[in-house]
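The chain below stands alone, shown as structure tokens; this is the form predicted on its own.
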Amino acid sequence: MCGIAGYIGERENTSEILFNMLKHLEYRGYDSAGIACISDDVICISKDKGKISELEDKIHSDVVSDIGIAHTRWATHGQPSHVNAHPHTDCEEKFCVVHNGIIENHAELRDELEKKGHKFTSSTDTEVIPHLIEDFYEGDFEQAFVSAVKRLRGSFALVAVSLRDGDRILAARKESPLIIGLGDGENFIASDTPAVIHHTRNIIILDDFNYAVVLRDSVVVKDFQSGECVKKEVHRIDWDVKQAEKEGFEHFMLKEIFEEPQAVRNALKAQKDVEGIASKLAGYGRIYFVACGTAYYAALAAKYLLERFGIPSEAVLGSEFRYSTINSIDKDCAVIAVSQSGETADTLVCAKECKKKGAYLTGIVNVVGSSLTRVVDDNIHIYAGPEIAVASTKAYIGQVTSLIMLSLFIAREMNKIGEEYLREMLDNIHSVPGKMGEVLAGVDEIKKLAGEYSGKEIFFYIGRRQNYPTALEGALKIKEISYVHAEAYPAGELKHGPLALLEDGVPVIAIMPNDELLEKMESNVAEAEARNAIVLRVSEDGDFRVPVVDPLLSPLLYITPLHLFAYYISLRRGLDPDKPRNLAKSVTVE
């Protein structure tokens, strides 16, 4: 969702500063941009809708300031437009806000506030909380400020500036993502960390009802709803900054599809980790996997291989765990909740309800010191790096990566493998790098394909067992960043109904690994061709050639090359693959 930016400190180049920092964040958000900083008793904001590449002459200004607040935002409430981007303000234009997040009872809160006579210039949610500073306003910023967070029902990271008291920054966190940068004589305030690492590795991550008095060489953290101050433990940052930045690629999709390889081997790192959570996961009689979008078909990959060794587990959306699913789990249960970001609303919030039922949890997450991180019991790092695309790729390696690690161990834990077939097949992950640099080396084939079918409207992907939902991941992605119509099956399910979409001329996706189920996804592939579809396949002598790999590994290196695929067909209809329309990276909101 929106990304957020802040700065305080001794420089006085605060707009060129967050401006910087918002290209940083542009991936969890770019429909509209805005900056407000405060110069001799003013609050400047320049803001308007459209890319952030596509308005630094709007709001790039030179104004000479030491302390301001920055938005770029995934619209919610209200259409993307100059009135409703992001920073806002109150009547006399004294406080200013920008937030992360859906307050739910805005409507409730506006309509309370224009009785009082305030006017509202926007439709978003946001804007009711400036007023509501204003409203509560005695003479002290901080006290208006926290008597309007208490007010406010839903999710919010939110940051604020007075012209009252022009030497703070205040910020608030409830189930949305904030971080504070810690810096020398200077700190700066964001929704994640990119935004930050070319300032300080320093950090402190918000927690649920904190709130924190900013200033230039301090930072106070009480909670919101006690007022008691909050130690805070300080995060260092240990990524290279070159993991931000494209490094000579077009786009970062392409960069991430490219450290693929390094995905797994960085997942690997994890292995001593993965052993130990297998054996506690062993021990119970239900397995569960909880995980939203490009998560959920890892998760949903790892459900299959547990099956294949006997071991019953179900994988569910996060949308639909939570209000059906939940009522099963108990003391009995254990839950595997998958999240790159570690702040995905539906995810998180089945995370909580599960602890509350006494289940174990242990958490599949990318970024340290997330929200998730802190509520499981235990957590598998993936260790990919930032990944700046909004359709993930070199994360979704990771996870299937750890999760297959993962099915492995219970599975001798559980006495379904042995100790000979559980090294060969760890010896064989450690294969999968360098047969995906074999896959990448091929990508001027995969561009001839993408060049061929760029004009094509819809598409087919169809696998069986594990790779069914390489069949989702692939179809998904295309969806994405290309706008097209991708529809993913199970491939035995051809015949129950989508055949009747088939026709001449529409392209067929088959996932197909030597194993034994090969004869079947023949015959899948014939009732497509019979329909004059055009067939392409993922394999060992196929359209997208991959090297020879234990089939129980294809999860893995077979999407490589449609990862490529989605992207080279995005380029081919003049798209920013980084930036698909109405999407954005973490989705922290339900």
Ligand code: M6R
Second form
Amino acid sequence: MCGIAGYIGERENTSEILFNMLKHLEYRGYDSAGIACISDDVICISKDKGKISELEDKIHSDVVSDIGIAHTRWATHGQPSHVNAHPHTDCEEKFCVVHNGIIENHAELRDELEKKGHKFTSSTDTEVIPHLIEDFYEGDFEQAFVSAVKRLRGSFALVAVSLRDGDRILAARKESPLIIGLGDGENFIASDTPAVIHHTRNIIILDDFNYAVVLRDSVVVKDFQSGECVKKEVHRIDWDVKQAEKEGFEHFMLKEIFEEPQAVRNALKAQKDVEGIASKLAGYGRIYFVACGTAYYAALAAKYLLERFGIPSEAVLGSEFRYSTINSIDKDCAVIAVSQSGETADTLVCAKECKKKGAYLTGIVNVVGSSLTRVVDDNIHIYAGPEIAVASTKAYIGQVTSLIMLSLFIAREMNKIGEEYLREMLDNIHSVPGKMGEVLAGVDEIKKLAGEYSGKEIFFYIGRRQNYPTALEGALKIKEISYVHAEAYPAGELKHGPLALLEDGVPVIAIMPNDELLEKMESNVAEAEARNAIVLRVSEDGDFRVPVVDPLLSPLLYITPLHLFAYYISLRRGLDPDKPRNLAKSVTVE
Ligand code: M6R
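Could you drop in the structure for the form predicted together with the ligand? We only have the form predicted on its own so far.
Full complex below, order starting with the chain above.
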């Protein structure tokens, strides 16, 4: 979703500071961007449509200023354009706001404000906010800001500056992330930590209904409903700055795929937490997973695994769970919410509702301190480090690793498997990073295959049981970064309809671990080949070659070549794999 930034301090190159902060938030949206700085009693705004890298000359000005706010947008209301780009102002350009989220009652507020004579220039929901502040202003910026915030329905992280009080930044949060980076004589505001880590490692994480008054040398946080001060903990960012840089790779996505072996190792570090949580989960009659996109496929793989052990479970997409599965949730259920960002609104709202209904709630989350981690009863961190590319790769590997471990421990707790088998499987997981390294060493072969198939306009991905999610993940990756139509099916389902689409030259990627379903997979492959489709096998001796691994761990190892394949297809099609059109990394609206 959108990325927002703010700076107040003693340095006078605010525009440059904000521009660099935006570059680290670009994964959150990149259809337009803008910066507002206060200088000589004027709010200087520069903004336009386009990616940040294309806008350097337009939005980064040399204006001398020590306070400002900035935004990179993923459009919800109003198409990407100069007028719809943030920051937005009131009629007299005295108040200026950037916003991430959706103001659900914007139409009603706009109507009310227009009747009072306010003039709007954009078609965004955000523009009502500076006009509301203007409307409430009676000599106190903070009071007007809080009154405006209280009128908003929906989700928001918003940051405002004003010429009426040019010495402070005000920020508020409800259901969209916002952090404050604490510097020495200067403070920073951002949607996420990569934007501030080059300046400070000390951060405050705002919670829902918090607002902050940010001055150069102090930050006060209050609750905007009660007006009371809120005591906040200072967190320390403990990851390395380099982790948020490309480090010689052409794209973040490629770097992150090459970090997949390390993602397995990192997820394994949480084994003690996993063991403790598994013993709690084993006491519940029903286990549900809730997640979206790639995280959902990781959850689906875990559901198949639990079922292999005779443990019933359900994996449901967040956007569906909230309106259907939620009715079956009560205190006898355990719910596992899986999310890289920990901010996905569709997943987060389900988690909150499950908690209200008394379910035991566990998170499998990457981003430390994210909203989901603060809602759940217990959390399993995957420790994958910052994932910047919009397409999730190493986080998927971390999620699948944690979920396999969790499923094994639950099965042991429920006496579905013995201690010896558990230990053997844990040893097997520890061998996966080395095997992934072998897959990555074959990158040139995969690149060559991508070159041969990059012109195709349709792909099929097929797999059975725990590798049906692998097929879904492979297909999603190619869809989102290559804009190619890709269908994923449980292999046995092809003959029930989709086979009609197979004809000469259509590529079918078949995920074929060496297990008892291999013969069935061979039959499905034969059905495709009989229609002259080109079958590319992911197997021990296939077109995408993978080392021998226990078939239960194949969802981990068999996806790495498909991540690489999608990446190189995107490159061959002349696209930017890190920033696919219409998408954003963290989807904080429902
Ligand atoms: O941050 P989350 O894991 O909750 O995100 C869920 C999805 O939005 C995400 O996995 C999305 O599908 C990715 N772009 C897939 O590559």
